[in-house]
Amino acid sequence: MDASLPIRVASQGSVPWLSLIVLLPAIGALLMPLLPKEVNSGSNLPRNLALGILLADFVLILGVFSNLYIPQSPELQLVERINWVPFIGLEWSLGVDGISAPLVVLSGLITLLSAAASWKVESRTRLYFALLLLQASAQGIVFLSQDFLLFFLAWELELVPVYLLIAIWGGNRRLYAATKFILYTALASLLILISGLALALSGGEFTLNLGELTDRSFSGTIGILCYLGFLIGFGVKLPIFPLHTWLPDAHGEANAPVSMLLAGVLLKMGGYALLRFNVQMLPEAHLLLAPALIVIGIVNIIYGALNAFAQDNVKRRIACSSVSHMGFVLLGIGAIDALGISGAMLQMISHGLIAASMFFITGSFYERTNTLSIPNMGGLAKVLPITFAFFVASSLASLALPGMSGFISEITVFLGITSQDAFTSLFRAITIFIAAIGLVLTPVYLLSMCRRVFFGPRIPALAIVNDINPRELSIGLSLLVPTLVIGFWPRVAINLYEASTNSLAEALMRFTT
């Protein structure tokens, strides 16, 4: 029996393409303070600079991954490795495989659209767009890093821009929401650091390289304890119940572009890290604790759906919906087979697009109505017909309507659980039954929200508002079209990661024999 899950290196790029991808936004962030102070408020220059840099970065991502990345190979590609700070073992080590490639593409798209959606930000614009650019670099390093300390530094770095974006440009309770976010995530980071260093100090010579750590075997107590440390640390970001309570507050107070980042990218960092560390690095502990992961996923699905019913704020209801939908990621990861892990990856991609779309459209009609209170809305379908169409389309995708990405991702997770013989038939049946209840609840709370917001008696104060403009229309289509394309042709997304998820599942299966 093979005692490790090896990370093989396929190629090392002569041009540091991955470094260019992650450092280009950071360079843009450093340029922002150099702009004249008089452009800090009411000028389009910071916004246009950020948009230009993020657009160039996204084009670079698409160019590199379409021409240099080989999706049919499960091996680590475009590897860059520089001995950065040798006395502490820190390396600038980047690489891409199927687990990271689609999430880097998703991150680039959502960040670009988030900047484009920040049209109404008029105060401290240099700082605002510098933070967006810094966030883009940090999340790119998280997905591409192959050194634990570099990963951890980027994981911590991305907390700062998000905290400031909520604390400065958020709603009335922004300081409370931002403080709650930073406390939850910073405390969770301690467990990540402790678990990572424990693995680095165990099993042989000290190393922080993720590939070398993955090649080792961490069985017994050390493996289980580090698995639990990672699960809690990354679970806060996912988020898992009961570590999720920062999310509705953060979404409720953040502006719409920041909510797009939170839902579209930050939550996916938690799911990615669980695959990279808990599954790939600690397979024996994962096989032991996979049933518990499935139970937590079921709790997420049901609790998030029920909690959504209690929310009278549109953004908080969507935030609770995110808690529910990320439960399917946990189910897929816990399924421990290729189909389940594939479903988890597809769910992260799908939810990133759908949730970002819903928060964007919500921000669009908030700019026109100045309210997110569901009881204070009504009849908006007649005055905002295009907004209504986009919001309903996003809601239908979220409730897993066939033909949209939400359906194919969730059905793949279900098939992954049912096809896994490692679990008893009773356990699989109970899992499917309870999770299916969440599928039934989702259309109820989403469609009831659509009915209350867009139909019913028209609120006189909202009788005359303008529908979305061409700029907003292009942003909405940029999120909705991929959702439809993946729904009808899921291979567009699956081909990016299938080789890596199949290889990961095959390696896991070797520990069951």
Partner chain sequence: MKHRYSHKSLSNDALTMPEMGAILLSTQFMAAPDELLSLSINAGAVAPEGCVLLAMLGTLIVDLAGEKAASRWAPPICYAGLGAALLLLAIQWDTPLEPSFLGAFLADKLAIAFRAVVALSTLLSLLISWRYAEQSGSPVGEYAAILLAATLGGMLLCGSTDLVSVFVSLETLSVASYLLSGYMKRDSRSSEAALKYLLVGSAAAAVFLYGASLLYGISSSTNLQEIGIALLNSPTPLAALALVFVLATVAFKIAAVPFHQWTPDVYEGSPTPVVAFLSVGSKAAGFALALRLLVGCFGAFDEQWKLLFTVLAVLSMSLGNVVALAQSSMKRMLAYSSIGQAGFVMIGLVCGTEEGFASMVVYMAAYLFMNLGAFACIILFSIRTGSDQISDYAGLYQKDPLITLGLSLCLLSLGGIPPMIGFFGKIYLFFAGWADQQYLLVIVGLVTSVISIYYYISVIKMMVVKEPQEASEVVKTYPPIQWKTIGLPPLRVALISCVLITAIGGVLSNPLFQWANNAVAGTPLLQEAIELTTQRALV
Given for the second form:
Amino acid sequence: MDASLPIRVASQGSVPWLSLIVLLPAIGALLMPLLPKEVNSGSNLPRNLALGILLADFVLILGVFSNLYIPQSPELQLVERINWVPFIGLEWSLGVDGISAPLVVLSGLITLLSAAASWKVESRTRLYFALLLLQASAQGIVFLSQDFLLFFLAWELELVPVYLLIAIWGGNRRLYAATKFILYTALASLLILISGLALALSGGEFTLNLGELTDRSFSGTIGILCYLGFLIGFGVKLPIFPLHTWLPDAHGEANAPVSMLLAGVLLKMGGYALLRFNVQMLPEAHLLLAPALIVIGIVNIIYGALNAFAQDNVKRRIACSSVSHMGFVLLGIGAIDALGISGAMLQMISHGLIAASMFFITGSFYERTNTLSIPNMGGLAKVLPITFAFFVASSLASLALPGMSGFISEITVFLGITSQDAFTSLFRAITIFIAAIGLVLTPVYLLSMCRRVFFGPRIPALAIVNDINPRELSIGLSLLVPTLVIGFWPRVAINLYEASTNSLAEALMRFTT
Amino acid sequence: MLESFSGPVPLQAYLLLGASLFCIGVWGLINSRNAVRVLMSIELMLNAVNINLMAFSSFLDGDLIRGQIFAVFVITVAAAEAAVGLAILLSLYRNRVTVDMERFNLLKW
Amino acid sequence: MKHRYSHKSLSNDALTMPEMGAILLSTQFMAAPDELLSLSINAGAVAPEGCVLLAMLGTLIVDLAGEKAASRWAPPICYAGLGAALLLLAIQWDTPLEPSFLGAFLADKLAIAFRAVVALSTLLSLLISWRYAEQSGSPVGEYAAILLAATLGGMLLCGSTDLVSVFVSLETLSVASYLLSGYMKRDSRSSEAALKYLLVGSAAAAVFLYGASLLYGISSSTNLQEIGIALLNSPTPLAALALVFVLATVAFKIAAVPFHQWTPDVYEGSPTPVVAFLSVGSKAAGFALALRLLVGCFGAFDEQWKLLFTVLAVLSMSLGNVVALAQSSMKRMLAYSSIGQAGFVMIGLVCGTEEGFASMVVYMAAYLFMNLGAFACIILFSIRTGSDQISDYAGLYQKDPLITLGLSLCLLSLGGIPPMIGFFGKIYLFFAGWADQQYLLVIVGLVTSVISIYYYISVIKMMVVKEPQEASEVVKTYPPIQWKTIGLPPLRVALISCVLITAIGGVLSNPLFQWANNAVAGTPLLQEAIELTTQRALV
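Switch over from the form predicted alone to the form predicted in complex with the partner chain, please.
All chains and molecules follow, beginning with the one already shown.
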């Protein structure tokens, strides 16, 4: 809180790469209003600018992470620290480690693709792409921030863009969905702020730096209370049962690119924050509450799957399957060993890709059929063979077919739980058994959806539609190919984060003995 | 205790007078329907304060008479306030042709 | 209780005085008349007020020359006066502290900061007023003169350290405000608002005076510092009664629940630029008064008034923000929201720590820009359409992007969404509150700011989300935008600068924080209170 501290840059290189990565989209967003006003809503300029910036950003992310980032080291890398508003402990403090690196790459990819998928957005394109870029910046800061307040600022910052993206370009019940989203998220962030404040002000000098907070130990009631606050706060984003009810609405009502973003990036923010705060910062409380996390995870898996059966809307069904899949992330985090946490990380990456591709394909046939209601569809396979192939492929990925990334991640989570000796064998057995039921339910609701949408009698109203075009094909492929690559060669992804998750698990182990 | 300030009238008597005047003012403020009467009630409250100030000044403040100076200020400001109040009332009367407080209900009170 | 606090000029026998001494003044505080005369007047401290006074007189004089001359010359005179006042305030910042007018006025840094907020709010309110006043057909010169008189009162109030000067400046501010809110003579709603404001305001002033007379009786002094010392020596029940009276008036001035009833009516009926001034300038002066009276004078009743203010703050935040949800008029919604905002500021007041006071100053400064920015937008909208209804904003995005963007940013800032300036101010308040263990206040504040996000964003939803075919009738017949009309260019300047500061000021807010902390560190009154608070915490 010393005001006289001079501004210092502790970056390893002279170029603040991470700041560049997170600020580039925001600069693009600020450029948007300067573009000429769309005269008859056909201008491609905003989209091209957004695409260019996001592509440059993604290339930058890949370049920086492949050249400057050392995945073998669990340390925080490329650290940048600049005093911003020292009176409230706000620091522009960025850094990357194994937990954030893969998610930054993922979010860069998904944002780029969702901008590319926004072909059908024709009204208010400048606003749309400005919000998308702003969101890209905010999520980048969330993943890279090493200062609690900066993290919180970015967490709140993405509230309004997502609200408007849902509320303006969404479906019929978009206002309801958007309002529900913002209320849930705002209430959740309240708990996050209180918990963070309590941590910052307890146990020594006031600090908001995540590293310094991690070095302290918060034992007893305060640790547990803050853990619960964080769990509920981040659980809304993840989402965990019973805080998930905003998700089917938001995902169902948003247009396809925004759904991609929601499922591919926003949910991961919840998982990332759980790892960063609950596991890394509050290990003692985490060890105490890990079984509860596993129970919640199982409820998530089963509840999400059962809920998916009840949905007549394709997107809502996929949204419920997201709830189910994020349950595995909780299971992995709750397993408190290196395998489990690694599985959780991989599940986040894999679900980000798969859910985005499912929402993307759904959006692409929605553009053609103008309906998402399962009973109103049928016989699409003959008209849209490539779409069908894509949809089935992503469904298979989603139900964890061997050879796809989902399989590797879910199996790792299972292994993590079975190899954890801290739990009784009965607990482990029951957990695996129930989670396996969830695993069986997934193909049932996904494949039955495929059958009802793509086979059966052809609905005459849907007669004349064109199949997928090359642009959509390439977007779909850029999501599915990584899924396959990770499925066959998981080291690609695991190498990025393994050092960090291992050291995280080691830190946890230190507290068990 | 205050008997030590021997005089024809003790301090408490003045304070009592002030307090009762003030209460009458508050009562009038709450109960009057006529806006002019409300203004008069406020004047009454201000005068109660003046009595207090004068009493304190002469009993306690010796040569400095700060209370009396204060009272002069109160009188001056009260006059300004009354003038502005009546002016506003007049303009309202021109618009609404009434000074009945309960008819002033254009705004949800 | 009595012995916790000792003052340099206090000798020990003052503490052992019999109960009688509660009403009596110990002779050592009674300065002899010749001693008083030897004190310098130090009139330089009120030079900024002098500038405002000169500008007011100048405006009145040009007003005599007819309406044309007034609308030609009044604006530059006002700008010059307020600009000079702000400049002098900046120069005063580093001058050594010396009481003026025999201890009736003290230009400490706290006073300078709050006077700057008041003067700046007047300047911005004036910039957004000209077109509004012109359009309603009221004489511009008089309007400016009365507004300047209110400013004069508000600025003096920020630095008053004597009951008499507090009372006189308070009434200058109040009487001018009554006139301002009744300024639309032909509009019966305006007159009605003015009458209600006047009656409630004068009653509050009378209550304050009664409390002041009791304080005078207890301490035989009208100087706040001397009264404070006398109260520390003998905190009698009578003094507690005086505290209640005085506190009621302070709460009235800052519109804290349950002393808020006048606010929505007055805000709805009064001309909008006046509401802009009342909600910022008048409120800032009210907070300065609260600091002077409660912190500077009622140190003996520290726990009591903090408890009362905790209750007031909780009520203000919850009621203000919850009732704002149900409003259909933009002005009324902002009125309730300003009640809630005052509740947030009170968190800092209750803390009584260095950060608490600094966060008050920061939030007041932030509130100045975001609230006036919002008012500039709704004034521009009502100039163009004549409407204040929230539903009439539907679909405005299509017709007027500037108002939409400006109003959206200001409302988001009021709701505390980053990276707007309001977020930083609010975070600072909450941090200060949490550090001082005011958990209830911080939690209520956080919950109510989520509620406030809901109604602020529903206005944004109205403007941005609605499709062109869902636009309101008013927006469908929206006049073409032109800025050439007399009075609109200054409005645009005010609007754009407020919105810019709201949007970018947050990111670059470090100087503001620094300034606020300097202000608190350079104010002996606050430093003493902070010392007292820390001492209590240690005990």
